[in-house]
Amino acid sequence: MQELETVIALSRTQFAATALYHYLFVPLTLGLSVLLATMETIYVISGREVYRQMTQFWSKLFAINFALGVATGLTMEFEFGTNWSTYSHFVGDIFGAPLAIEGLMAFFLESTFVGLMLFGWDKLSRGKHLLVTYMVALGSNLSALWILVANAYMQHPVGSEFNPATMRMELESFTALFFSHEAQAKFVHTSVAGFLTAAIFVIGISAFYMLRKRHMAVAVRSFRVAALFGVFASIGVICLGDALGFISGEGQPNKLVAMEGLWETAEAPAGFNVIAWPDQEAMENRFALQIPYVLTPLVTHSFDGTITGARDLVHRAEVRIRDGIPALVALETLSDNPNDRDALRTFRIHGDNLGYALLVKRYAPDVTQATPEQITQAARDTIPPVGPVFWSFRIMIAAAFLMLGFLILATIYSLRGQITEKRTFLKIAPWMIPVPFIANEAGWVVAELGRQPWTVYGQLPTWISASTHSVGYMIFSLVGFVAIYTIFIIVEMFLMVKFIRKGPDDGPLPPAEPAVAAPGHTSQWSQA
């Protein structure tokens, strides 16, 4: 059992490492593709050469990020089969469908048109090349859509039914799977977070050029387009994050209590823990700084809602574990005798809580002999690791509001034609580039670690999902993946820095154009 626990921990660590590495590339690809389409649209409408040069330059950085994003993402799909074989068997019929569609509909679409976008400038008309860029943006975001539909099933399984004859979840409604509230909210929130990432990225690099008075025509206009693009994205990501939190809070109350450090059921109006020191063993906060009356409307979107705390959720889990034990016993009987009608009848009565019975099997191989202490221990496992989820959530929120404030100022300075004069602000801008990446990584931790102890929420526990590899194999593969992915990060940084230092090919641009600036301010570069 100890070796199994070690293999599970290493499997989780490996998948977390590869996912976090991969997710460094994804948001920038999503957002930069749409930002490229925006810049090229301005070029096609206005006919001004500077916007073509902008699009071509940022396309080079997009291509670097896209290529390494593909390289880091391919291995993750194979990991489901190699390291999580029980999970793959359990939900392969469902999980595989959106991933297959992603490859056929989105990835091939995106990959095909990327080459045309990069090398087709002199071979396609303006309108046709713009269509190609739109296809790249569409493919990038469709790819995210189908992957998040698959991920949303893990968070909130819908449209499926467990078949005791095959021991698998089977898809009953593709419509329910695709249109689940979790999937749609997760997709929109993730895509808009990508738009925000790209905006900060473009602003930071444009500020770098302006500080050095290089490529000013491209830099000032890129800054303005990205600032306007980003300020709306930052507002959207905060609003959509609230909507996703509301949906997830209803479907996964255990994740919600981890995000909020909420151990006791809170009657309205509950206070919001700005900071706290959660003690999971004692199920209490050793220290908490609260803002009164904020949590209830934030979580329930009302002023009188009750928020169930971790202790009550543990008690509910104990009830579900006890109710699920007969279903697990019946399932074991059906595996030996599929025609046992009594076992089938028992399974149908208690089958909704089968996943909870599997939790206690970790501590009591014979679940019929599970002690109250073992049931309580399994029930406590349903509360995810509170400390990491709690603090990751606050890092994400703090980063979102920091970016909102930054982008509001960037937009104001840019529209007033003052941005080249705000050297302190320009010096800060490049240091903002890591902020959206940190926020995205923190959001991933909240979403995925907050789902524990489940790979499929309420249905399949993580401890039973992993393949039966040796500890040595898992250590070798973990070290190998981390080493390879670290090399990928170094390659990306090297190529990005190389092309950023080189800068855009300014070409023959018209002389500096007169500015339209706020009264009392002039700037030869402020004219859009």
Partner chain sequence: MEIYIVLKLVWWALLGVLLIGLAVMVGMDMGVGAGLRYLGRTDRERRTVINMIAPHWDGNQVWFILGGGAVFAAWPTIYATAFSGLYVVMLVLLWSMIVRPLGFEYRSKLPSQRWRNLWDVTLFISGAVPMIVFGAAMGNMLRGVPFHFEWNMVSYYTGSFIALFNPFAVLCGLMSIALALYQGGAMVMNRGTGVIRERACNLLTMAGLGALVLFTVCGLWVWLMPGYVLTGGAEPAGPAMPLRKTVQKVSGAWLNNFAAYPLLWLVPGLVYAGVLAGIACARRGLSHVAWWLGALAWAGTIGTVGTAMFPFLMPSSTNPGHSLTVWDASSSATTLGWMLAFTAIFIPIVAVYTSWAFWVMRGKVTPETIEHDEHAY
Second form
Amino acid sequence: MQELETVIALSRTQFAATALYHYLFVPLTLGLSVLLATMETIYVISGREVYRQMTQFWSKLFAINFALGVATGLTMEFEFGTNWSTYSHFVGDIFGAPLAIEGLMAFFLESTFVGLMLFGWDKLSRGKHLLVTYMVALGSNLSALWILVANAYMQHPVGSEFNPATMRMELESFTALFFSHEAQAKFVHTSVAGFLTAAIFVIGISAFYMLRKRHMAVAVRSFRVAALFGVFASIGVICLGDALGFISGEGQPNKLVAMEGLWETAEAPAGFNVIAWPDQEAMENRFALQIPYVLTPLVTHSFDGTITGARDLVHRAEVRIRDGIPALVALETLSDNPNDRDALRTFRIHGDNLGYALLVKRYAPDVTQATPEQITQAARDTIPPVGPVFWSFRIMIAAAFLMLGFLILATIYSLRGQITEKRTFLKIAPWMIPVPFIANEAGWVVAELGRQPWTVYGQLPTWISASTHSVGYMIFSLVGFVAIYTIFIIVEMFLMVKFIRKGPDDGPLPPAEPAVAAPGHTSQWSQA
Amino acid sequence: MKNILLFAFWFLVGLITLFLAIVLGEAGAWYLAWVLGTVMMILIAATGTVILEVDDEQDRPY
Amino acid sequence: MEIYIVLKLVWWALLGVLLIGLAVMVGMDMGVGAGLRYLGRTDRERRTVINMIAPHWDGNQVWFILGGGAVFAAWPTIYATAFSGLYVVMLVLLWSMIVRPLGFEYRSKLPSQRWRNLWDVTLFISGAVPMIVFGAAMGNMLRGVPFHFEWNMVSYYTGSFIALFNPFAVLCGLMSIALALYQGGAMVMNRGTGVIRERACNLLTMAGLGALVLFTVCGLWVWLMPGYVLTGGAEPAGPAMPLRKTVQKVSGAWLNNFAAYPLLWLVPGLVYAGVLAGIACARRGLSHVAWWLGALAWAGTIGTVGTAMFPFLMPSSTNPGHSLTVWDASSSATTLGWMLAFTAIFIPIVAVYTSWAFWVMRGKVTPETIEHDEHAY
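Can you switch from the form predicted alone and show the form predicted together with its partner chain instead?
So here's everything in the complex, that chain up top.
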């Protein structure tokens, strides 16, 4: 048992580490691909050389980032099978489909065209190259779509049913899976968060050049594009995040209480915990700074809603665990005799709570002998670790509003034509680059740590999901990943910084000198 | 011939767009919103550079 | 015949198609990577060779990712059991594969010779190791893997990881890397000129002949080793539950399908025909034909394993009754149906734009073109 717990802990650590690492590169790919398409659109329409240089410069940085995104993505594709084999068998019938479709529909598109985008500048006409760039942007965002459809299933399993004949969840409705509100909201929020990441990245680097009066033509234009793009992205990501929170709160009340640090059920009007020090053991906040009235409309989108607190959720879980135990017993009977009528009937009645019975199996290997204390313990497990979720959530929100303010200023300065004079702002801008990355990681923690103790919410507990490896295997793989990934990030940062310092290949191109502009440069712009 | 092919191509694109708009509008409003929102953001960002070029040509600071 | 049976058979065939696609497309790039230091003697030549596959390796690699995804979707029990059972081997495969994108992308970004030599080594490792593991995995499937299930389908692997590198599996791995080198040679011949093209032709010849020898040895070995026979309990239309059947180990049983349908001997015949005709074509300069004949040889190789094992996919050596077969390791009919629809729509589309991408980037890559191309690796 002790060994099992260690293996689970190591498997979780490894998955979280590799996923968080992968997720450092993904949002930038999502957003930068769309920004590249935007820049190239301007190039194709206006025909001005400077926009070609701009697109090519940012696509070099895109490529460095993309290589690591692809490399670390390979790990994710295989880790479900290597480390979470029970999970993979349990929901493979549903979960595998979006992953395979992601490969078919998105990865092929993205990866085939990224080669043409980087190497095809001289082999393709402008229009065709633009199309290729759009395909890369579409492909990377489609891959986000499908992986989030899969992830949404873990958060809110819909369109499926447990089949005792095969001991796994099976797909009932593909459309329910694809159109689940959780999936939709997750995709839109995540994709737009990627847009925001890219916008801040481009602004930060452009500001770095402006401050040094280098590559001004490219920097000023990149800044403008990214500021306008980013300001909408930041508004979008906040609104969509609120909506996602609303949807998740309905489907996963246990995640919601962790996000808000809410132990007691709150009648309207409830106060919002700005900061708090949650104590999981005592199930209370040792300290909390509240804004009165705000929480109810924020969470329920109404003024009279009630929000169930953690203590009541634990009581509910106890009821479900007791109800689920007969289902687990019946399932064991069915594994010997799949046609046992009594067992089938019992399973039909109690099957919905099978996952809850599995929760208590962690403490009571024979669930029929589970003591009330063990059931309470299992029920308390259904509240995810409140402290980390609560604080990650607040970090994410603070970062989002910080970026919103920053981008509003950036847009105003850029549109007023004052940006090159705002030296303090330009000095701050490169230091903003880490902010969206921190917010993305914090968002991942809220979503996935907030899902605990489940891998599939309400269906499959995490403790039973992992492969049955030895501790030695897990240490071997964990050490290997840490070593390789550390080398990767050092090399990547080194090259990234080197190419940023080198800057765009703009040669003798002072801003707005008609003589060097491309043939498409006519007065039509002035009339437009 | 080229015109006919072009027409057929854009006709197909139009059909797919209509189909997607109907299906997504019905069942996947968020997905539709993403498509429209992203296109809007691209267009607005592009327009921003148009203003920049106009300012630039008239020698105003940018 | 019941629709579920048809779906299972179709997905068995599609699994083969995927593995062939993976072996041909990814294998070609890996062959180039593994043969890089032979094909190019100077840095200029090596850059030339790398740039032949530079625009395509990423797209080709998706075959590998899709392989993982499609096995997950259509054969979830195989995905779960094989990937976790072969844990250490899978990690070695993974780690060698994830340095590959960086090798391509980062190698020529700095002029330092030491930097480039270092990345050359990673390209060699990330070319040779995954193909050897790929072949060795196939070999281990033929031998059977020590695993079993609990009643609730939690799987346990009871072997050591050293055992996965048994002599038979290693031979299969070498066969696999040999075919990959053949395919890489054909690719470099297609896009190379002069001395590089000559070296590629030699590589192709040597690798092709080596592959045939290894294929023959492996074939004889299979004839002597114990195969698995279904003796009851597995309903072709039944639910995906592998715990309720009986299986026997019988020496030479992997040849039963060939004995029952002698026409199937044509499948291994494809390997000999493809490689020999391919070498002949390559030596006459018809490298494109040689490339396609190499693909045919791959189809023959994977087809041979598939036909020999049918209906087995992953036999269990310690508890043969828990072996995974076509009948009891697949997804539900609903999932298989949806996945088939997506595959039928998207694979042709993928084929069209992949061909277009190759067509756009067609033409010879020479040291001179690299010098003048600012976008080259």
